[in-house]
Amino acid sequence: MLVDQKTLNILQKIELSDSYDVEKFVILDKPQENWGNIGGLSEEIQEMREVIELPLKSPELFEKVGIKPPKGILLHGPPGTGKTLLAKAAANSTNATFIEIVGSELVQKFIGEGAKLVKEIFELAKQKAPTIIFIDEIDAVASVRMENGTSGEREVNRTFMQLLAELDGFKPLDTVKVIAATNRIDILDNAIIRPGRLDRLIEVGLPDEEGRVEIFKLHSKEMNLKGVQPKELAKLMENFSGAEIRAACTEAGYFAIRNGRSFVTQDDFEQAIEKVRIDEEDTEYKKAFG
């Protein structure tokens, strides 16, 4: 029903099906990415393997020792640092179904729809188990709750409460794991990261110089290079994310093509790095000042 918010008069009756075609809202696949596709995140990979891979592959180890692994984890850090890639590699290494959804997709227009969608995502995950549910931009639905807000904010709260209920409803050694990601851990509600929910926090930060060399080599391994010095380029790419390093490799290839060459030089990369840096600064400026 569509109801007038002030008078509660019924305005229109809407026909809704009893169940969502939940697969319209999620990406459901078997990822091809693996740990070898990730550079500069060795510590993060080790922690992911302990928290996600080991309980799914060898649950008996935890039962023998008598400990319970985390139900889920929260990956946090700047954009483009490899959070989604880590989640996909974890799914690949465990041969798990990968269900990916963006937090904003959980925010629906009508009362109860978001909560219903969350419930059906977890039901689908159990049917497809072993499964990894990856919720990107979880801050869209799990930010600090308002006591008195608009009807839209109240609906977000209902969806959030359903998400908490689903997290509480399965056991640590179940074959469903939840990985969430955010660029804004500072605005998350503490309820989502308390023990028994997403209680393992992994920061995925910008790579150091050694990490930038690793990432550069991964993205340039199929490129025809001539006279390129990765360590020197890594110094020039200070504060670059993995995504920006990949963009610099692509741009360097374009510089070579524009100059009629089939190989990429050090100078191509230096120009590409400068272009990516300027583009990023322009983007940040537009975000800040519109």
Ligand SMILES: Nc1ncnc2c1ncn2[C@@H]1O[C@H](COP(=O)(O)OP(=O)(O)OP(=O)(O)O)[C@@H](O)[C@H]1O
Second form
Amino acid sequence: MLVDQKTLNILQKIELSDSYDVEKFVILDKPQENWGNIGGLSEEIQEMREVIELPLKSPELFEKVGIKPPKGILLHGPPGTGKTLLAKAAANSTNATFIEIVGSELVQKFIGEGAKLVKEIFELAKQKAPTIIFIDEIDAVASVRMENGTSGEREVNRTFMQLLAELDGFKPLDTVKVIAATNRIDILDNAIIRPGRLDRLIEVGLPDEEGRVEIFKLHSKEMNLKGVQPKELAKLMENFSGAEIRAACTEAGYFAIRNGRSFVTQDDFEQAIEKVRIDEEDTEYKKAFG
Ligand SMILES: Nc1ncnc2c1ncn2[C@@H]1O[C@H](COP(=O)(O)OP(=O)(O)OP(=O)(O)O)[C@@H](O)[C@H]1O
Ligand SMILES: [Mg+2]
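Same protein, the form predicted together with the ligand this time rather than the form predicted on its own?
And the full complex, kicking off with our chain again.
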């Protein structure tokens, strides 16, 4: 098994005397990630900068030209491709408060509180502006609704309606921006991406060979390498996500340790890549056939 890629650090608790819920649910953070930590994705970074960074930093440009920037962005694509990284880097580069919420937690963890929480999160965002609200797994609250029969579904609906109301409630040049992410754009309710809401869609796909070289270099930067050829490795890592490339680096380090070496070789990486690929196929298989 590889080390779990997802870590959630609560860096600071929000002190809000009469809103107990917000404190409990959100992750309030000043992210350390910056644009330079992201490999490949240069077009996506460019777009994020124009849509998030520029309006927060220089709203007067938009006023002068007379256009309204999007209020928010929807990042979509396969797991481990850098969506969360992009959102954090945007917050870092603008020095904005970063409020992170996870859609599935909104609807599962504190049943009955979802809508209220959404309202309080946007209030908090305005207080702490400039703020980027990051909603991960947005599909959990904003998927095409089913029968709307069970109380659970009604609850998700209420949360979703509140989210739409909040998105409609602020102005494009307000200092709050919303970035949402999903792996399941196929099941998303179109209401969320209507003009004036999260109407800028950015696809974050698997990296191409050049992107894989960049990502590999970032994650092996501090490793003690010997005779390693990034270009060759990038070829072997076809279809790997950024998260898998990082995992391969860690695994390669383990191969070196097991062999009593303090440096990591091309061969270590080749074995590591194989291992990550097999582990990945294993989980895919289990997902499909149990
Ligand atoms: N483009 C990239 N450049 C550098 N590192 C990357 C890149 N993509 C992914 N990674 C590595 O993989 C980890 C996971 O990436 P991230 O959390 O951004 O993926 P994600 O797209 O949000 O995935 P998910 O859909 O599962 O939430 C990152 O912390 C980073 O170490
Ligand atoms: Mg993510």
